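Form predicted alone, single chain, as structure tokens, below.
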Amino acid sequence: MKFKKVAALLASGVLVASLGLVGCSGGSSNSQSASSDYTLVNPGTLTVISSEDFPPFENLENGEGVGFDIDIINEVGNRLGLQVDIQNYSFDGIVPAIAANSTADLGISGITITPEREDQILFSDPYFDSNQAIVVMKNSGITDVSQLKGATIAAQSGSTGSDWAKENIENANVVDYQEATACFAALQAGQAQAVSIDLPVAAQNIKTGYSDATIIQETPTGEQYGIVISKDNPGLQAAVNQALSDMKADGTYDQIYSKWFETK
């Protein structure tokens, strides 16, 4: 998740974010202009997908979604004058539905740039840093990630706290939930004895709503999010990224980041 570098902020000082922002905030009108040479799948509106279960990104709060990607993707739709519309879907399911180009114009759920994500689609701009985080119980006793050899860890399916698991914890039996918050209830109900999940994320949900749980490890993956967009339209791409440069420029990104992490 990129502008900000990840290290230390959030309620247990594990998120923080570098951008070198200045300038006052405000709406501008050169992000509308950057690029009309695209096509939209509803004429006048940005139709977004995106997975509402990864907070403090996008989450369902009493039937809609808030988070710091809802922010971030209403500014972008702001500054190209259009509608925005947000669709809940599911994570794993983004990427192929964007490359199919019918569904959505555009998703955002905390999507990590990966060469095999971009065979498929094309990315925005970085537009937040990450790492990766494991999280047990804390009356498990495990305090050390060589101590879940072969043990069931819980994580979002599709995602690259899935992929590390399997990569990195021994005999691992990696268990994949459709949504992130499932993976902290499965932890709670002893069905899994970790979650493989990115640090911001793992820091909110033990913040929020399981303060019985803990880190026990952040690793320095070095992650960056983007905006996904189809290959069928740069045009829609480079209008994104002039949206995010604008947003950086002018003070409004830096006024988001601080609303959903920096005062919680």
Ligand code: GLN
Second form
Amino acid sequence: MKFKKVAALLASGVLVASLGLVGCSGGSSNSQSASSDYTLVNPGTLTVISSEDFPPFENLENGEGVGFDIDIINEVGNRLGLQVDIQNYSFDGIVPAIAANSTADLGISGITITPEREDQILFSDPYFDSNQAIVVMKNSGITDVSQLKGATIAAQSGSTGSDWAKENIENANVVDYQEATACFAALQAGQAQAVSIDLPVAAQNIKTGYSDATIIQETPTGEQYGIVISKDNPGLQAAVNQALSDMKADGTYDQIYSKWFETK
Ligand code: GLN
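Having seen the form predicted alone, please provide the structure of the form predicted together with the named molecule.
The complete assembly is shown below, putting the previous chain first.
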């Protein structure tokens, strides 16, 4: 505990100094706002953690992160005049890591804004609307969620899809996987009868690798994704929100949206 506190203080001292320098160089285009009043774990860089197994939001292709979230966060970083360093991180570790405010500044990973998570961290304004889906193998004969009573359901550890299955499928044996992609592999291998996951990710996996699977239910949970920020860093929340709102106003958000999704 003590060590962490000292480290945090040291880090913020260094950061205040470096932000001062940035201010003097006049590099920031929105210096009139209070939004530059934030700390960074690595001065000059927006350090971001993401579980890069959630296409089309984030996925590793030839070792490089690609996806809607990746484009959004790179654009946010550009608008703040910062380098962006995206690190692959386990999904269920993102909120605790950002809460601790020492590993990374932001988490982006198709993360649904929930009251439970808001107890631990700040969210940006919502940047994407989502829902849940239940996926089964086409040849399973399963056409309705009621047939999944007592079945094994694959979900991503710590996700709202995992919670949904536990709460809504009677006697479900929900198996939590670290990687969302592993849920589909388990389904295909017969280790699970269904996957419970966000609808856009279900659709993308079926489209690109699992054409033998199908969505039997779309559940309108009305989830909204937010970028995760430490409660110690409200200035960064303000800066991220400003960047998101500017991107929406000038059409950049729409450009990124249509790059990854056919219709809005
Ligand atoms: N949107 C879901 C959640 O926040 C799933 C996110 C994910 O698995 N990357 O729990």
